[in-house]
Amino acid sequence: MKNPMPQHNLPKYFQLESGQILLGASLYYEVLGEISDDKEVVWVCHAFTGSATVKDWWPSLFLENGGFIDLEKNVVICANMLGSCYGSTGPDSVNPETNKVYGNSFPNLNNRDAVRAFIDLRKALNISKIDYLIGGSLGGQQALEWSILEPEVIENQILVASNAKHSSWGIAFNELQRQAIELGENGNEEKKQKALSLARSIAMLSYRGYDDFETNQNGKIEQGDWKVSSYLKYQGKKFNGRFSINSYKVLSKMMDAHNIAESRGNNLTAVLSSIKTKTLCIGIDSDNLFPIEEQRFMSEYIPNAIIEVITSTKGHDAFLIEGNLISQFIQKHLINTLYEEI
């Protein structure tokens, strides 16, 4: 049975990289097992649109199902990150100033407020290890920043098609997505619904790629549409009511700024080579929006770095599909090289 999600309050002034506060702030999160010293944690950054729930949606990393994650051995936790509708802080929360919804007023944040926000949640829950930090995606950039803020916290990181500074090419497709937002921004709920929709849909060219739609969206459906229209068109609306437009807003600038170079002397390198976790890349070998390219990169300058590369056709996607797998890696060059070294 799952423990319920407890709410854990943020210090009352909040300060952002961007010197702006978030009073009265909040993190909504889980707690799978029990928190004791003879349990290694798991940590898990959830990805855009993910929630603290982590076994609703990456349930292939679980014993049960085939992955490495044994609630006898481990305890995992995974809090919603700020900014996001799943529970924690967000625009769509009131805002104890004016008594109400933040709306388009919420404060631009990035990855390291997010990530001191997880720190504020791992000290109150008197955690002074975490010995697996995994995160894939929009979570990846923020384990990659947790292990330069808190080195000696972390034992083990796990990225997952990821990067250290996000690209021009992603920035591009979030661009599109909040442009798609806006045209409905100021419509009735309708329009609202469309847009975000369309916003969706773009997004799905990014996380599929060319040989996944190829494969399972080509030719006609029986009402003469195209197949890959009525599946875009399927993905949209089946996001609807399920994410908030602006959430999307927020977590998608969230992305575009990461850059763990950002005020520490601009030099991606040489950030890089400073991180002293032990680290495991993982990238796949038809990830349009997080290339293989940037996880190699990683790898090279984070010092003694291993890289494995997923085989899929689907896209970005993959990090969700294929949690076996991450599992397999993590055990191979992690949980055993772990054991060998007691």
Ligand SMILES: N[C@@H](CCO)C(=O)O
Second form
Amino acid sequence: MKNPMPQHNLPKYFQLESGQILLGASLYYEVLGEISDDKEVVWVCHAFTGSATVKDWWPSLFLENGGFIDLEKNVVICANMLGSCYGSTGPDSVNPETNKVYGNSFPNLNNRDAVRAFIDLRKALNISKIDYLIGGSLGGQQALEWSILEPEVIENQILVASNAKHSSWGIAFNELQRQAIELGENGNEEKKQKALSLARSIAMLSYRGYDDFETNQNGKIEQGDWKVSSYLKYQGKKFNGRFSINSYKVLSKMMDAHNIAESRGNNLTAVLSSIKTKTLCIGIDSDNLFPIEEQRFMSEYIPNAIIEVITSTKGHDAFLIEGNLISQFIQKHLINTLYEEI
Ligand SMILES: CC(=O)SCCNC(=O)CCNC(=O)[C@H](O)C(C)(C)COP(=O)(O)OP(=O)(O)OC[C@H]1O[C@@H](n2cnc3c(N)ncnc32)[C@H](O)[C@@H]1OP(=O)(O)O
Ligand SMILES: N[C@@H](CCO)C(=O)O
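Would you mind generating the form predicted together with the ligand now that we have the form predicted alone?
Every chain and every other molecule in the complex is listed next, the one we just looked at coming first.
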């Protein structure tokens, strides 16, 4: 069942970490099931190009597809993050001060801003406890931030293919993608979309990896092109029209800026050690964007944490593809041991 009122207005003057004010911003969100005292709350933080419609892109988390979410027992909430292009305020929105689309004038956001907006929505929905906060990749970065901002609210968190501070390697990939986008910025719409395609194709090198390409994209297609070349072109083209160039820049910079120790003493291990929430870190053995060492690091320092590893050739994107395994790990460590110490 979908909530009939999926738009939440943030405070008129929404203060950002940068000191800037976002005026008249709102969040698009979806609620699956009913919010009530007898339902456990599952709050999902979506990844970079995801949206609030969690069942569309993470169907494997739901019971009917073999997952852990049973809408008889759970209510699921997912809000589109600030800066994105799927319903919440972002760079393609109209700036109420100028009545013009923000575009490049949209303020820089970080994960703390995104989470503070979620917190405002949580309060408006009268939710005092989140039983399972789950996020992958950028969504995992936000979940981690949230567990630090509201330790009393977040009971369990599941951080999938994510990290505590974005790596130089990850920033390098995002930088290349932004440079690709800039190549088309002064051109016509076709040029802009071609540049966005190139950015997505570059990103695919970090979302997949050596084994996936050797297994699934080896050799040539009938027309003589390398299979992998055709795959990258296809993935790039498939992205056109689905995502906003402006949001791509805002959200990739948001990911780059992720650092839970920022303005908290700059000591990552100390901040991780202060986390109270029960934490399940899940990594993927072939992830070359958020390598398994990053999840090991978090699980080593978060006091009440455990780690599980997905064996997959799919690389980083396995966090979306292997949802059933994620569900199994959640059932094993959190649901079946909810009232026991990990
Ligand atoms: C609107 C919203 O709500 S946003 C929701 C949608 N997106 C998201 O949530 C973002 C997260 N999702 C994703 O990133 C992706 O969808 C994933 C990771 C879950 C799955 O990625 P996919 O592209 O489906 O997987 P995969 O790498 O196997 O590629 C399959 C596609 O490539 C095509 N393909 C495979 N090999 C080749 C090749 N050599 N040449 C050309 N095309 C190829 C397949 O035909 C298939 O095409 P299709 O998508 O039209 O069916
Ligand atoms: N496939 C994911 C990768 C980033 O986590 C996305 O497009 O959001």
